[in-house]
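First, one chain by itself: the form predicted alone, in structure tokens.
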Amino acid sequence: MKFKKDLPPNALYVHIPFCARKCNYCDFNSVVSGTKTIDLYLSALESELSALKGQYVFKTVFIGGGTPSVLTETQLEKLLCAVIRCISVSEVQEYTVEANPGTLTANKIRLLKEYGVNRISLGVQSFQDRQLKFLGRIHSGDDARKNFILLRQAGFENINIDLMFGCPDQSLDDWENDLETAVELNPEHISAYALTYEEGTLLTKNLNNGVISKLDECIELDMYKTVIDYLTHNGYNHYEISNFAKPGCECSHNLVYWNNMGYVGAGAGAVSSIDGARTSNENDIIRYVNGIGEGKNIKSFGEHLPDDQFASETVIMSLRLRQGISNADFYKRFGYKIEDQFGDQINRLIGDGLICYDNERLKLTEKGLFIADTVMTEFV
């Protein structure tokens, strides 16, 4: 039976793909560029933005990098007046920007609030100098819980900071000042991310140099059990693998990627999944902004999944938050139960005392969980 269609996507990404300084470990479709370029760059996704204009109604608003805070007071200006003309605000209930500390002002922070943005995420990544400098981040501690209370102080009452632990000779003590830290500053979501080791990256090739080892498995494990008790213990509530939040404040953005519902990208490399129909956007800024000015297709990259593969994929997605996937809801997206596609899977996996069922929701047990990257591979 073919899937049931997925409602009108309602999530709008926006991708500034623009840096002060491309970060050891980064991976993303970002770069350091002048500002011609990104004033190019910005007429162009204007030009993007506008032709969306009426063609859906944003629920969530997302604005990432890259780093948007990078952008002058002037160009972060010009992009919020195009994002603003392509949706209705009256309808956006989470309107999410990243932002880096030494990057962000007080003007900045003025703007964003005046354009309706309701939600920061903060790239702290951690609060100790030593680490920082390691992760070739252009902030200090310091900076960065100075930046936290001027967001408090202009208003901002719901606010992400991202945490990275597993780096080479971060101790557990050093771990848990971080988390000591930002609990102090009272967030109202706090992402926690390991640091993982991506191809092509300065981190990975002092890796394959020996200039760095990888920290130890058991500690980094050690790190993350920290993380889940410590935050729950501080009225976080662990709702997916790597976020937490207190109650109500979970990201709606993300949860739409998570329960692999549709999404709108807009910018260089940003994806768009609509209908079961997942698309990209040309990766490269220059091909793009000429691709954009010549009125030519931008798209680099399309494919229409399967209806068995979308499944899987969605399976995949859904157990990485902790309540897991229905089954009714399940049934009602694929006319089919979970079992009926993977029944020797799961019952291999809650043999294994990995995954469980929770009334009618397959989720991941707590073993499950501190291994589920390998559980996720038996729903490929």
The other form holds:
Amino acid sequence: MKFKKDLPPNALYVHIPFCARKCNYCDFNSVVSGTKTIDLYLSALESELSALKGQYVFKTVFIGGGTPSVLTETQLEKLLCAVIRCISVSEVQEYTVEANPGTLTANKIRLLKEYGVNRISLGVQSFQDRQLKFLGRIHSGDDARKNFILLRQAGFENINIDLMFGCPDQSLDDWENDLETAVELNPEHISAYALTYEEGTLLTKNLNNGVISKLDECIELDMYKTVIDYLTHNGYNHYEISNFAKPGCECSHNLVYWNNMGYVGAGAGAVSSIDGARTSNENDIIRYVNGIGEGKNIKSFGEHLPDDQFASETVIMSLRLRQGISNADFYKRFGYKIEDQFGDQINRLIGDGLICYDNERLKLTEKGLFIADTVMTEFV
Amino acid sequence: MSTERIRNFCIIAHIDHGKSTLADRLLEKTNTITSREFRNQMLDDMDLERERGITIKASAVALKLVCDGKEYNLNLIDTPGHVDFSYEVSRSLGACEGVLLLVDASQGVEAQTVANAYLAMEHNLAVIPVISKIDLPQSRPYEVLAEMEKTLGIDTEDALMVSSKTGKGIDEIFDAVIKRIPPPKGNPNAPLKSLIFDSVYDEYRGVIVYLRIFDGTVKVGDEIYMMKTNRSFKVEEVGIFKPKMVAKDYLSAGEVGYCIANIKSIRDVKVGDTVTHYKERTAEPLPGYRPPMPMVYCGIYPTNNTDFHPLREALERLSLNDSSFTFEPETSQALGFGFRCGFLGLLHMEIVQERLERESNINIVQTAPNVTYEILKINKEVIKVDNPEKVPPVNEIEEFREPMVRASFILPAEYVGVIMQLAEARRGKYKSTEYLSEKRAILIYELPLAEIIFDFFDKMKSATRGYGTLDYDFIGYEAADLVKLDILVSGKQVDALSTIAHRQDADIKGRKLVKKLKNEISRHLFEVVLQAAIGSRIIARETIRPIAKNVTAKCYGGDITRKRKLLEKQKEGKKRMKSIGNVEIPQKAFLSVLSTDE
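Alongside the form predicted alone that was just displayed, please also present the structure of the form predicted together with its partner chain.
All chains and molecules follow, beginning with the one already shown.
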């Protein structure tokens, strides 16, 4: 049987690697840059995007960062123009732009709306200024609330709020307060991330130097259980490890990643996965800009996984989804059943109560959810 | 060549007293090597030797020297200085007529100085006292000479003073070697009688035998006969070390060199054996050596059970060049199939383990080392136990005996108190104190070997700020109140973690041990209970909390590759562990029995 890993990619990711300030926990590809660099970058991005024109039919677009909303109004318009020229608007069902409170203005919001953006992901993290300060955010809890209201007033009907838990001196009460505030605002989607100490960040440095210490794992687990209970009770569907949505408002773009389907990435450091081959653009902004200018290859990384590894990766990514992975879909894609490759592991994990079958879908149990990484190691 | 023009000698010294550096100078001075070929510690062949700054294997080199218009052949045989390798020292001494007894001008007489000097005297060798490193500002050569006289009872009137650094005194050494060390006796026309004082295995040439010829000659084409192993071989090449091997037509009485004879296995060669001609044999073999006695044992297991055969091959390869290391297959419930290995001491064990990992590509798990015990059973049978697992049930034991050593410490007088405390804490029995001078003392204790093989040496060094030295000799077995201390992981006894302890220390040891294991074993999905037990009595308990939360919060398109690699790495780490039941135990945990400090 012919091995068919992927349909043609139908998701486009555009990376804006600029921020007003680097957050203490962030290890993403983002920098604080002057207007001139941003202009150069946007021109290069425009070239990269225009080369995509006509090649793919995108159903989802996601402009992330960094902070896309840090762009000036003129720059933002330039970006939105470049994107709209390489996609077929009528096919795009979900068009998300990430924004941070403190960088959104009424004019920027109007521009986003005008160019067809229909989903905003707002990096709130917390509504409490103490937490925000710890994380190194530039905005207040009040800014977040006000921005959310502005977006609603501008007519955005699909808004995500990013929240974060597990900061060293955050209490369970603090976290519950954040959740209550978020639910009062009634967004369609909430991403709730446990604070992660990434290599090379200020927080990790402070952790290693003993300036801060990690929150007790049991409290962190309580916080995680709390968000699941609270949001589920308030009408949100817990559909991925850290993501919650009102019915029908799951993020289609991110589902592409979790189902390990194809996608195209544009911009510095952006990753593409096309027909089983994964490539990454040059991370460094200047090298990216120069590379595009000189018509050179801007890929800095590429891998084409053997079939069994690609299948293993697919299982691992799909297990992030609460509904798990469909054996029928897997079979259609890879030509054999999940058990053919992972029979022993599956039996063992089912025995340990960490995964289970829900009809023909293999998924994490609640017990397995809390230690998902440990479970996933078995599928490597 | 007449034996009149040959001198065979060793340099013996305490570790770090400048033996290898002096050897380097002697090589340079005699133009044995060009400066282009020169590197420090020429005679230390293994990388490991040079890295650790210690000599492990003896090696030999031929030097040519003109003195009073006559050409002499000097054979210098290097010796190891560490207490673990005193066996190798005695091998080298058997091939010599004299020694340079080297003593550091600032450090003075130390434990291995004494031990090695006595060895040389036992062999009836000419001893030339040499004070080294006299260029150092803190040197005190005359005090050191007094110490030598006092401890060794040797005449130091003709002692030489050298500095290998400045070259001062090197010429006098040559003079002394020629005039004060007697030429070898022996008859080149008698039947061949030669001593194997070392051997190495070469992948291409087979076993290279290090020979000292006492009588007769040996040449290419000769049929030689090994008197102990009853094997005969045809000589393919003989030669001398300069220090690289240089072929010669023959070796004759008094000479030191090598012999290659298509010997495939090191087992066909016994160090200490006498080599003679197959047809015309010498009447009496040489006395040879007492075989080395392994003092320390540990289990070595492949992490992956399928590596059992490759591990056996790797151990065999290692033992080709190290006859003092022994191994025998054994089985552990916890670790599967592996080997019980015997070593001369802890340093020897570390070296073998390091070479094993370097030279083969096998992940190994090593159990904590132990000594050999002797047990008198109720039925009067006496058994030797080199593995705690082999200790019979308590009701079958009449007497549990442990190996004892006589330990001599040589140290600055101000540290006598701390060392006494240390020795008492290790169940030592005080024997005597003797003062070498106002400032230095020899302290004698009888100690259980088990108490000194672990971290005793390091403890002694740090308690004396590095000035104390230690040498010990096995003196016999002695009854003691010993118990087997078992470790249970989630209720299952792990044989590879059992140790033997003195009853009075067992409780504390057990408590410390489970605490250490708690830190070594990572958290599992379930609670892991660690217990220490003597028989059925649990003496300590710790629990390892299960993992509560382990989940990557964010994973989007750009993170997939990184995330997969992270999981792969975790999986790889797991491979290097041993599963006991369903608990993964890292290699390090098996060694945590070693040091019982916090």
